[in-house]
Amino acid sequence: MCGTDDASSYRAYLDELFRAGLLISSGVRGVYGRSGTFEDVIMGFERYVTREGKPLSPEVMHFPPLLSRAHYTKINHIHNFPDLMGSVHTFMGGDPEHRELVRKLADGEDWTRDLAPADVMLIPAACYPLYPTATGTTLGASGRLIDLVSYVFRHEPSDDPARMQIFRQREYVRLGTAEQALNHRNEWLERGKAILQSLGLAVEAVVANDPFFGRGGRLAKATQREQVLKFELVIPICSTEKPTAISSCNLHLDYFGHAFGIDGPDGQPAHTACIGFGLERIALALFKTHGLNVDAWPKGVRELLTLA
């Protein structure tokens, strides 16, 4: 079924989903219910991330999928990924432009243009709203370590199902030195790949780049790369030339430490790393590899998953 580039590949994967009942359609590209059984399956793969990483005894954080405008200003987001953004706008009026307002709408008028700005946005990343919690902060000389999720927001509507605009992140992120960050980039690029391979994904793990916007990308994109400061763990989902990313492994260098004012123990500004599993992106593999019915997968699948 999925085996081109073609966008109808895409589509055919996510009918399925749809008659499947796994999926329910919301009338917007990219942003769909789930079944029980999808959320049993996104649940399962939680479970089996967190006994991964509870021996490494990481503080466990859990955020809404919104961050204060004024903090999401510290991040060039809007200089990189323009076109991805969710900025929260509402109704700050009176009685008179409430009226008009309604009168717009009446109308099929634009009555958007009458909101505001709210003083938060939509999250991008899982790990954006932790870094403000540490502003001001010195790291001891363990750093620290975070289990978090949370839904996150990019607008890209697509028909591809692994391409949602609201999805969520399950994150590992390391704040300490240097030398820190990278190992817990590399070592969670080979804990990642391994928890994934364990449950019949034959993901491959590949040098990538985020999709930064404009001219100015194409020179963002090149450096990422050069650097080798982006892993991505892919696998073929709906597309065999352009395989989905699932989890990505992310060396933020000094970035966050700067923007946000977090020293290390050294005094310097932190380095930072994450891991990210894109949750619906795992389930979205686990179905097409191993089928629509879950109780047809593989006994070891199951018991990983703890799956009745």
Second form
There are 2 protein chains.
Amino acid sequence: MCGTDDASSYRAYLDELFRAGLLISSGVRGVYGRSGTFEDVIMGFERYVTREGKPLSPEVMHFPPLLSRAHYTKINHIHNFPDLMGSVHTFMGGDPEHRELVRKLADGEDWTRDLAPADVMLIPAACYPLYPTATGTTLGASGRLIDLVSYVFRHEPSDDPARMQIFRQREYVRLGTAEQALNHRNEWLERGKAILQSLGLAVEAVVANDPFFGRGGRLAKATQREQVLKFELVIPICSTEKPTAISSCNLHLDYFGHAFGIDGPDGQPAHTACIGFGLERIALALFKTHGLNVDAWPKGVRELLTLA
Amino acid sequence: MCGTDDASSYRAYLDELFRAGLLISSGVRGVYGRSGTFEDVIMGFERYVTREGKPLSPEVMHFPPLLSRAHYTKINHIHNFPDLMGSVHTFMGGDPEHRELVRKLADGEDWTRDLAPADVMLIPAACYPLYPTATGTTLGASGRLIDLVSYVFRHEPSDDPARMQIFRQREYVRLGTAEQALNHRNEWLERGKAILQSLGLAVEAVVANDPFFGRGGRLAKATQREQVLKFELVIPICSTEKPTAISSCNLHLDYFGHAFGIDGPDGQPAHTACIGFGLERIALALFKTHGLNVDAWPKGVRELLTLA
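Right, and the form predicted in complex with another copy of the chain of this protein, after the form predicted alone?
Full complex below, order starting with the chain above.
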């Protein structure tokens, strides 16, 4: 099963994961509960990554899955990926407006137009909430290295179990000079590949682009590829023709340095780079590669994940 | 500081937590990054709770912070707590609509009206996504016990560091007969109290009510108290007059059993009950009680949290 990339093969593998109890249907495509076993695998992978990252002495930060709306509008996500956004709206009226809201719900009318935008957006990438916290700072000579993990949201309903609307990214982000950022990206590309391969995952590094929106996005995609800003580590999960990216290594140039007034040690706008591990996708790749029974996974893999 | 409940004392303690680097400002009240140390405390508390819950052999499930909109409208959250809701909206137009969206942003107009509701809501409590997954089932004789943890959203911007808009709840939920649910609530009230007291937290159990909305909510609050459906474990964090609930034990009667057609072992609509641990609030209570330097916390507390 799951050898081609058509919708029915996605659905078949998803149903297999449901039957095994590893994922739990929420009734919405791409939004799933995770079993304890699924979480154990993710926590084990996180422990492994933490061990590998420890010699680099990263700062550790953890952001909840919400980002300031004001900060969101300072980056070009709304220009580049509007179809993926998650804007949080709430009810801000009093008793009379509330009666009308409840009436609309009861009468099957659209009650969501009565809501007002809250000050927050769902975060599209684990590193987005980081940059605003460095607003107006100047980095020291060695820059900064930050270890992040967060749930992120992308509105792309799909039956592909690896294309979730809400999933976790573990990231190592570098802020510094252009050279420091480039080195970070290149070093973590190799380190990430080694980590994943040590777990029996036959990943391949490919040049990639983000899914920029619409007609205007075509040029952005081409430019990103030409400049070799993004590498993905891919492996077949549900399709051999379209392997799944389970990790990506990205160079942002001085985009975030400019947007938030972060200066590098050289006085120029800071350059940034990140590696992101897609935690659910890595778990799914492990289940695909080693089978749905974690107890029967190779001893070496279980040891690296400290599952034994 | 922080001895009274006025806004300035909240703000003073929040600033102290920012300065200590334990919480990180996002620019939005009640939305904070957490430091690695803050996370270590939360993970340590979770390990402790897991050890205490293990003899009960709970099912472990983990839900992301989103709930199906269709399921959300089956419960009365929109009637009872509309002001706390988080409705997720996104952009579903094409190129022309996108140009207009971007123009509105550039011209300082309200672009959020151009969004459409997605199929999901932010979850208001960690157990809400659980009940729909049991739709149409009949429970076995011993019912079910589920161990959950999730980020939850409540739109209530505040400078009180303990009143976050997005925070984590760890829950143990019981589905079963009325008696099984009541016993669960009562047993976990004692167990929860013992866990928190063993960590040096001088919690007190008080009868409480949820913040039902508006004029109509007054009766609901009174009824909930009369029926003694909700206990909170409270401790002063920023105010001695208004201590903070760091945990609550709730009896839902057959509310969720009715809403999702879940039958108990006796053929009646299932009764449900839960204990919820407010993880960030527990961490804050620990910092308030034992100081901001985790290394200097009492040896016994560090051992229970396996921080040593």
